[in-house]
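Encoded as C-alpha cells, the following chain is the form predicted on its own, with no partner shown.
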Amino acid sequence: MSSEIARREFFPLAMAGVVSAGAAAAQDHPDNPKVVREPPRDTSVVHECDLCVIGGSCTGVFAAVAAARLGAKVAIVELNGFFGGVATASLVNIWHSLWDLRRENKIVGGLTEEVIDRLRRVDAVTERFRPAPGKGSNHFELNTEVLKFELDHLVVEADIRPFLHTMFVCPVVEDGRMTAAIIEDKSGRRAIRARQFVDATGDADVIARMGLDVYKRQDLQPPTYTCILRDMDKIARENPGFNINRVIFDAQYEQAIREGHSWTASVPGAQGHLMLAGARVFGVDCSDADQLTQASLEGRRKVASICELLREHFLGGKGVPLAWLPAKIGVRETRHAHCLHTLTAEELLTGHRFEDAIGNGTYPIDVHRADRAGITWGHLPEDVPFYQIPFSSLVPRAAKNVLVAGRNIDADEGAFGAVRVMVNCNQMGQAAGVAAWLALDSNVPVDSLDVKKLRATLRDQGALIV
C-alpha cells in the first residue's frame, strides 16, 4: 500500500446531494428514452411457508428462530453468504449489557443470552466490566467469525429454510396484505409465498416498497467502515502510552483522518488484533444505492490511511497492520417505519414502563452528529436502572400482517440513539418472530394482537419480561 493510495480522496466529500440513477429515471417522462420499460412476467415461486423474514442479521435469525420454535415454517432471505448483519458483516462485535445499571437484576435474556452462552463455550467470547459510581455496566466483546458459525447452527437446527446470496427485490401486495416476497439469486428471478413477514432489512426496504409510511431524519447518523488490525499489542509495548483512538486523529500524522470519533474491541482468541470503528463518513444515505457505493469507497481510503499511519510511523515501513476489512459498511439510520407508537427519549429517560414492552436496555443516548466530530450522549438518571421498548413501535401503520425489527424501529432522534444497538434490536427480532406466529394462529392482523399473550410467549422462551 504506498501513501499515494492510502491518501487519495475518489470522490467529493460533499455526498448528500447524490440522486440515485433509479430515482432519476422515476422522475423521468415514460417515453424518456433513459426509461427501460420491462415486459410483464411470470415469476415462479420457490417456497411457501408461514413466515419469511427479510434480512438475515441476528435480528433478522433470531425473529426466524423464535417463530420456528413455535412451529411456524419459516424462510430467510439475506443478501450476504452469511448471517449476522452488522455483527458479522461489518465487524462490530460487541453486544451490550444484560444487566440493569445498578447489576441487581438481569434485563436481557432469550436468543440473545443463548447466543453468548454458545461463545463462551468455544471461548469466542469475552465479558468486560466498568464499574461506574453507584452503577457499573457491562458488555461483550464476540469473536464475529466464530458467531457466523452458531448463528448457522440456529438456523439448520430450526429447519428455517435460509436464501443466502439473495436479494429482495419486492413485495407482492394484495388487498392491503403482502403475500409474497419477490428474489432474485443465482437461479434468477423467484418468488416466497408466505403468509407473515418480517423487515429487518435495517432500511425498512419491505414497507418502503409496499408504499406503508416511513419517514428520515434531515441529519442521518453517520455510517462507520470498522476493520480489524494485526500488532497491535506489540505497537502498545514498544511505544508507551500509545492510543490508537487519539493517534488516528492527530495532525501531525499526514495521513490522520481529519475529524470523528473512534472506539476499538479485542477480538477473542485472535491475540494482538484489535476491532477498530474509527473511519466515520459524513453526509450520506445508505438506504441510497449509489451513497452507498460512495461511502464504502469513502471508509476504505480512511482505513487505508489508518494501516499507512501505522505502517510509517510504528511499524517502521515494514509489515501490514490490516488482519481483515469488513464486507460492508456499518449503518447506523436511514429510513424508519411509522409505527403505532413512537418512542422517544422521553420514556426513555424517565424510565416509562409499557404495557406492551417486549425489551430492555440501558444503552445511554448516542446520538453521532450527521456533518462533524462528535457525539451527543445522554444518560439514564440513577432512579432510573433500566428502560423499556414496547411492541407498537414494531407495527407499521396499516400494515397488516407485516412487523419491522431492528434499527427501522420508530423513535425520535434521542430515543433511536439508544435502541438501534445489537443487544436491543436482538429483543426486537425476538418479538417480532413470536409476534407473527401469535397473529398466525389468532388469525388477526399484527396491530390487533393480545400483547399479554406476547408478552408470556416471550417469557416462555426464555426473554425477560418485565
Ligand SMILES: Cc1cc2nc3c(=O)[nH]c(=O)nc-3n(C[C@H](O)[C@H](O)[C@H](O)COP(=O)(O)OP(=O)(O)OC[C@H]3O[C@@H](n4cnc5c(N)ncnc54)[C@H](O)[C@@H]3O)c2cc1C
Given for the second form:
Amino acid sequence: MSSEIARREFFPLAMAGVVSAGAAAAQDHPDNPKVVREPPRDTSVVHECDLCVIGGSCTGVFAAVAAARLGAKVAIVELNGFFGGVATASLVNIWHSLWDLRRENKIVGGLTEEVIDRLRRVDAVTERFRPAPGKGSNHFELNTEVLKFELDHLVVEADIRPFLHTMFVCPVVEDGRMTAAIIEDKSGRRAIRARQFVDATGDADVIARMGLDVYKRQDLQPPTYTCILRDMDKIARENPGFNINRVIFDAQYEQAIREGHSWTASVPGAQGHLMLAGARVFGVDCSDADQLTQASLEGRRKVASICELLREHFLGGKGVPLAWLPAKIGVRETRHAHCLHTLTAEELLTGHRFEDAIGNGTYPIDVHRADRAGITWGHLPEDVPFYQIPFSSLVPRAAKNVLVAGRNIDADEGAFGAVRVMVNCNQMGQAAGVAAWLALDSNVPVDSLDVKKLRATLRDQGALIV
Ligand SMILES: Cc1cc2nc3c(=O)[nH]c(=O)nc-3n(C[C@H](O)[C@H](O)[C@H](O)COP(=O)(O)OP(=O)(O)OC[C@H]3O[C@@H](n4cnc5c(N)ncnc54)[C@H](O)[C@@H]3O)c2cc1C
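Could I have the structure of this protein in the form predicted together with this ligand, to go alongside the form predicted on its own above?
Full complex below, order starting with the chain above.
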C-alpha cells in the first residue's frame, strides 16, 4: 500500500472522531479551543507489589534486582522492548574502571561486577588496560546486544514482573505518597500499585509528574546519535593513517559533519565493527517530545552523511559501511530531581567522604558543550584516588516513598559531568533498590532511613562500601 493511500484511509477516520472500542469520547474545553477535556475513567490494577521501578536501564534493573534479592515483590516498567537504556538502546558500550586511580583498591563491585563476570563468561566483554597495566582495568567494552540477554536473565531469575513496551504516564498520589503508577501499553491504560517507587527514567518523569521539585540546566549536555560501523579494519588497512575521529569532521569532504566530538569502541564478537559516538545534536532538550523527534531526525541525518562519506571516499563507492543504528538517540542530560543534597564538583575534586556514601567513582568531570564542539574536563588531583556518591543526592525533597537513581540525580554541572557514567548510575540503582526495601522493612519515609543499615546491606550484596 502506498503511503498516499494509507494517509487517505487514515485521516477521514480520525477526523470523523472514530475511537477505539472501550474508549470514551473526549470533549472540547469550554474556554480553551486548544485543549481537549478527557473524561474521568476507571483504570484497572494489573499488578500489586512492594516496589515498582520505572525505567529499565541497567540502573533500573539493578534497583529491581537488589530489592528482589532481599525478598521484595518487584515490578519494572520499561518503554523499550528490552532492558539496558542508553547502553542497549543507544549502543553506548563502555563501562569505566572498577578500581581507584592508583589501581591499588577495587572501589566498584556489586551488580556491576556481577554483570561484567556474566559477560566475560560468554566472551561479550573486552577489558582494556592503560599502557602500563597495573591491577585494575581502565575500562570495559561490552557487546550490548549480549547485555540485553544478561539483563533479561537477571530480571527473570529474581522473579521480577517485567512490563516491557510500556510507558509510565502518571503517578497516583495520596497524602504525598505515590500509591500507583499509571502505565500505557498494548493492552491500554493500566495501573501498578506499589508501596515504594524508584524513578530510573533518566528524565525524572515520575518526580516531575508528581509535582515534586525538578530542575533543568540552561545548557543541557547534547545528545549524540551513535552507530555501529562495519569494515573498519578493512578501511584502516587500505588507508594508512585513517582516523575516523578526524575524517568525519574534515571539511575537505562535503559529507563531513563539521562540528562535534567523537570517540569509538570495539564491539566484542563483531570483528571489524566499531561503535562510533560522533553525531552530536546541539541545543535540544530531549525531555521535550517535539525536540526529541527533531533531534532523532537530525542525528540520523548526520550518521547517514558519515556513512555516505565512508562509502564514497573509503570504500570506492561500493557497499554499506553501516552495521546497526541505535533504537534511540543517546540522551546525556535532561531533568534532575531536587534532592536532600546537591552533589558538587568541589566535593568530587576534594575527595569528600560522605557518611551516607553508596557508591564510588573515578570518571573525571566531562561536560560536553551544549551549543558547539568542545568538552570541559576536570581531573581528580593525585591525592584523590576516587570520589563518592551520597545517598542524599537520590532522595527527592518532600518525597515519602520515591527515590531517583541514574542521570536524574541531583548534582551541579561539574559533578554531573562525572557521576553520569554507567558504573556510577549502576551503583545508584543498586543502592536505590536496597533503600526502597529498607524503607518498607522499617516502615519509615525514604528521608529517614538508617544509612548505616543501608551501607551494611549494600556491602552484604557485594557492593564496595568504603
Ligand atoms: C552518546 C553518549 C555516550 C556516553 N558515553 C558513555 C560511556 O562511554 N560510558 C559510560 O559509562 N557512560 C556514557 N554515557 C552516559 C551514560 O550512558 C548515561 O548517563 C547513563 O546510561 C544513564 O543511565 P540512566 O539509567 O540514568 O538513564 P537511561 O539509560 O536513559 O535509562 C532510562 C530508561 O528509562 C526508560 N524510560 C524513560 N522514560 C520512561 C517512561 N516514561 N516510561 C517507561 N520507561 C521510561 C528509558 O527507555 C530507558 O531505558 C554516554 C551517554 C551518551 C548519550
